[in-house]
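Only one chain is shown below, in structure tokens, and it's the form predicted alone.
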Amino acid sequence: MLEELNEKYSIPGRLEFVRGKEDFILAELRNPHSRCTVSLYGAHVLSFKPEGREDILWMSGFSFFEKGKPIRGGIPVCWPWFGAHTSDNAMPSHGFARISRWNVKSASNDDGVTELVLSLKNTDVNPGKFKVEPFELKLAVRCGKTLEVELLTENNGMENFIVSEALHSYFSVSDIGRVSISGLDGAAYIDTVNGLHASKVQSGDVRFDSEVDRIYSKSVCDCIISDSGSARRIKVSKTGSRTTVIWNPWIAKAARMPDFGNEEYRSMVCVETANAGTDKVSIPPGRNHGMKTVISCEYD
């Protein structure tokens, strides 16, 4: 498959298919600008590397590589479902896409951007586990001067497609408590730790010395992380979502997850781009959804 994968798709320079951890298949983005590293697996952006430049995004030390397990870091996807499955506690949290495996659709370099579009189908998933009407997903990575991940849902069924969904991204900081992110300040959010699931109102920057689980409905903003210790700040731009999630496990919780490590929340936060809670949408037959967040960065 890796052979045939690359005679097909591969730029030479460019785009390379290339085996990592467990044998997963993994795509090589590159140009002047940046890097990126994709799974095939769950369609994860697993790194993304301005030239020059650590790392933007965030992946565990302990995440599994394993059939039937999500991958902890980078940029999960998570769709049809976000969160807990509403009717079946045996559904997996946060979907299927996550831990199904994709195929690639399509691969190109232009004016210093390397793409790779991958596809997700209603007959690639189990039929007797997910019921769902007939659907193409497809996961557009586009790397250059920022990164941008576009989903799109295609409705190809007969009855409305409900979905909620998650670009559910992971940052690497230098210190969670030397962290801000602002953009959000006089949002509405359900703060969802410890299943309170309280109605707040964000004042100023969101900060951390806590676990942190939010979820600010109707939210359409760019939000901006700011690291002091690295010295440079993130931002996460989007369309198409009116949900940002914000989450750092803290201590507590990071000890209770068996792929993060007990010291890991403090080199991470998560700013996702989603459509949750009242938030899910509904695409018609013969319709589709687009959802994209551009990740850029600016250093000091």
Given for the second form:
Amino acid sequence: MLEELNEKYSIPGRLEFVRGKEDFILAELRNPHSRCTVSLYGAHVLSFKPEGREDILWMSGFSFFEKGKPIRGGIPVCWPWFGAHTSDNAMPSHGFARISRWNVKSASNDDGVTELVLSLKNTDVNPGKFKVEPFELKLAVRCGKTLEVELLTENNGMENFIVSEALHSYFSVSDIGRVSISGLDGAAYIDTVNGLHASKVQSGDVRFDSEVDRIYSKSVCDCIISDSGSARRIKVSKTGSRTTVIWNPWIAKAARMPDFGNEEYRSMVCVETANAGTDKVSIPPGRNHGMKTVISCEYD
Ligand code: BG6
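Next up, the form predicted together with 6-O-phosphono-beta-D-glucopyranose, please; the one we just looked at was the form predicted alone.
Then the entire complex follows, led off by the chain already shown.
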């Protein structure tokens, strides 16, 4: 498997497939600008390091690397539903894309950008478990001066395909108490902490001193994560996305999660590029829909 992948898609000095934890197959992308690691399970970006710098993405030290369970950290692909399934509680949280094994579609290197494209089709997922119309989902990871992650849904069926989705990016921060996020001032959001769905409006930057779980709808602006404990600002730009989700589980929720260390909430924040809630997308037969996040970093 690994040999075949390398034979077909590896690019000397730029892209190769290796075995990671629990034998998960990983693609390692590297070029003069940055390095990036992608797991074929989940089409999950695990790491993005600009050359000579620390990782911008956060990974839990307690993550499962186990078939059927999602990876905690990096950039999980939530699809074709975001959060809990609307009618069946037995369905996995955030859909099945992040717990499916994806296939490699292409790999290339051009002009300082190394690209890997992965694909998931309806025939690749367990049809008894998940009833879905014919689709192809593609995830392109482009590693260069920035990290671009683009999710493309193609509806190959005969009916409208309704999708909610997120590129559920976990970012590494020095300490959550020193973080502020700009770009959402004045945006309406649903506050889902404690299972409530309270409608609120953001005033100023987002700061953290308790659990935050917010779905900002009709939000298309860039977000900047400022962190006074580090010399960097992370910019999250996006296209094809009308929802931004901001999440930090804080103390009690972190303690309830088996794959999340009790103190780890201090070193992460999620800024998710999404289409969820009232922003979910309806894709007509034969059409497609793309959503992209672009992650970059500025240093003092
Ligand atoms: C966020 C949700 O997107 O994902 C939170 O807003 C949720 O409510 C979090 O807790 C993590 O979800 P999961 O399924 O990966 O534990």
